[in-house]
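Given next, in structure tokens, is a single chain: the form predicted alone.
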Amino acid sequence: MNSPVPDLHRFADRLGRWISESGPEGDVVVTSRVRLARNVEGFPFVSRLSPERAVELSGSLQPVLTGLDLSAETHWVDILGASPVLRLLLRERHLVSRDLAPSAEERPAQPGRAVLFTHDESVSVMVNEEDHLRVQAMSAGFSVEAALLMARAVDQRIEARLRFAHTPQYGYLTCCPTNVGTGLRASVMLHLPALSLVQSERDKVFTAASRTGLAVRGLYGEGSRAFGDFYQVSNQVTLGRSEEQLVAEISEIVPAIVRFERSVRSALLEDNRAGLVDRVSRSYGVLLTSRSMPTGEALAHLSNLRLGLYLGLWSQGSLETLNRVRVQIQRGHIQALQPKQEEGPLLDSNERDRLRAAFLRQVLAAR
């Protein structure tokens, strides 16, 4: 069943399953994602797609996607008609990319762009991003295989109704040559606070990952920064590899990164327990008392609390709370959580920083 997105306040307050749950290796691996890039036969790639044909394609895809039997309620959002706050919410929940839903200061939204997502946010399908379709599945913790099964099931249902651009020699054809073949990108989001404190060790890990064909990016993928010590690790090239091979490659390197992060955490705790206690306590105190807090600073302090929680140095909160707060302090969520502010123009940074600090004080003081 397809339905409109609920009012923004309720949407911002209710988080998806992959955000609120903790999965395998959840102290380091926050979430796993698999994305499949597909293009519809008979239409130019998005880079050559006129606005009129983009609208035509989106219009033809909407009944196909909303008619899929996904065993869950789904929501369809036309990006051009979405409010600036809703676009930010979708980005902050990793349901869409910056390219699909740019903010007003980045560039105008383009016609024919849309997204379908399930109510629990485990599956989303972007329409007319870099490719005509980008099927995405997300699950909590280190669970790439589970994400692949979800994405593949949705992809097969769509392909039963559409003809994708595909050749026996190259596989699925995509706008970017690095995606040709399976069109698959598997990624995991990692929280690496200990490696971030010991940058020489972090650089060794990232260099080893790049040598195996993996890319390390920031919190929101390509071109983004690693706010709060969160990093995304993903495959770079798909041509010549099967889906199983691509998933196996990332499944081999990620456990090594997890072990390395844990070993550095243990070493830091043994060598400088007092310093870590002070670091965590200072962050907790700042979050409890600040009257203004930029996003990056808040994420850095929350990262320290998350590290303290797993090392037994902080017990005033839970992982569920930290996962929720990490998402809800971002600028779209902070605005949407305010009564009568969710549909208005974007707040200026000073007002957001004030509201963010108040939100953090309220949530953490209630623990």
Contents of the next structure:
Protein chains: 2
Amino acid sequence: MNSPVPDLHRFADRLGRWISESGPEGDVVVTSRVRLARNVEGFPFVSRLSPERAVELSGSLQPVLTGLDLSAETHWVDILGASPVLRLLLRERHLVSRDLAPSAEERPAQPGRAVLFTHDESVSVMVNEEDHLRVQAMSAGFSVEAALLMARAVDQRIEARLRFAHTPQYGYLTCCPTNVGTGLRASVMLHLPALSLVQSERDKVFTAASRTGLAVRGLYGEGSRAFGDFYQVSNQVTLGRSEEQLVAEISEIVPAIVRFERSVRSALLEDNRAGLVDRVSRSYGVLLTSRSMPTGEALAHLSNLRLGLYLGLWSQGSLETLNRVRVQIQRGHIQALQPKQEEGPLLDSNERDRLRAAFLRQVLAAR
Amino acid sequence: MNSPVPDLHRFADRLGRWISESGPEGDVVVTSRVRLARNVEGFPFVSRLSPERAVELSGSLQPVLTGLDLSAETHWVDILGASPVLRLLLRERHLVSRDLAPSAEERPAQPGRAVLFTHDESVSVMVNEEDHLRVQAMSAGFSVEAALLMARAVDQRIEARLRFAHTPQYGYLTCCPTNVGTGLRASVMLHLPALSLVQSERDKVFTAASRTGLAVRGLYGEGSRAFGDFYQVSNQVTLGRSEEQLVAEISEIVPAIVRFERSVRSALLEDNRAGLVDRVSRSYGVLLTSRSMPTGEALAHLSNLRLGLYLGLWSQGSLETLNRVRVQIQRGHIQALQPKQEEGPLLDSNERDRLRAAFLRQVLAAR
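Next up, the form predicted together with another copy of the chain. The previous block was the form predicted alone.
Let us now look at the entire complex, which starts with that chain.
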């Protein structure tokens, strides 16, 4: 059954399980994701697609995608008709990209952009982002293979109903040449608080990863700053390799990073237990007492709590809570979690910082 | 009755009332102090006093000072025989100067240096500091006249028993020419958190004060940094004016500073109540949760609590508690407040920071 997103307040409150649950190697690998880029034969690439043809394509894809019966309930959201808060929510849930759903201050949204996602949010399909279709599958912890299985299953169901642009020589054709071939990008989100504290070690790891053709970037924040010590590792090259090869590459390097992060954590604990205890305890204190809390600072304090939890220095909350909070402190969620603010204009940043502080005090207060 | 300082642990724990009590204008003026510089006829100034003569002078002053019966119980401490912790305690209580009681890392203590103080610590007499005698009287809040009355009473009792260096033309002779005449310095300790937040306003006040011949300096910290926003205002010129004139000068400018500080507090509250609430609340959070706390940082957070208390934004403690804590977080007190550490060598700074954090958590925890 397909249905619109009914109630933004409830949507903001309940998160997909793949976000809040802790999966394999969950103390380092937060989530895994696979996306497949596909284009529909007979339509120009999105970069050359007129607004009319984009709407036409989206209109013809909607019944196909909603008819796939991917889960008991799926949601189709036309971006142009979505409220500013809903656009932010979808982005903060990793269901759509900034490109697909820009906020008003960035650039006007374009017609014919949409997303379909399953009720549990483990699968989403963006329509007319950089490619006609971007199939995404997400799962908790280190589980790239599971994500690949899900993404391929969705992809095959779609391919059974329409023709993708494909040649025997190149494989799947995509708007950007870096995606040609499998159209696959596999990525994992890592939490690396210890490596972030010892930047020389972090830089070693990142250099090694990029030598094997993987890209590493901070997940939040601009440039090299990674608020909250969250990083994304993903493959770069898709042409000339099979999907399995690509997933195998990332599956080799990630366990090495996991081991390295864990060994630095142990070393920090041994060398400066008192300093870590102080750091974790202060962050908890600030989160429980601040009355105004910007996102970047919140992520930094929450990163200290996660590290404290891993090392047995903090026990007033669970990893599931921290996973949820990581998403819900973002501005769309903070606004939608307030009564009667879901459909209004975006709040100003002072007001958001105040509400974020109140949210954190409430969620993190010891029970 | 004269007695030695019996138990450093108890001494560190109980403070003189003039420190912990809140006096007139106690939300801005923490304490008032008057000191009189005096020298004994027939002995060279301290700068030219041999160690033997210093010991001789101190030996002859001890019975005079302890015989004054300034209070039911007085304490005489010979600095050379005092433990490193006791020297720090006396300095942190403002009973002696750094010059009289240097710590081992600064320079060796010299023979013939001593201090007499009353049990309630409102009066102290340093022996062989810059002058043979420095009579100090201290009282809570804005009460320079009361301090002057006390200091003069002590001074007159001493003068009844020995001859001070004095000429009709210059008045009392002192080692440094800036003290010649009355030998009086009057000073007040001010807490100026609002003016410290608005530095342009603070600089205006300080410039005005120095034009009227008063000196302003930060009480803690080096150079222009005033940890905890505590400042001392004192008179500079002593020659050619009466004691009453000197006290009148400071008594004119201080109420103006008090009014100015209060008006900036009100303006801050009106302009940015939310920001102040956040600042106060976070400082309380950090003080209740930190596991390692350097003195400078502690003073900054405590200053925020004081400001919160003045403005009705913090109510989990009293001004008396904050007055006590201001003195007791210093390193000598932190060490002496521990069991069995009073007579040992000075603790290292990591250990002190850890103990300071524990002390603050305990004292400030809501009851």
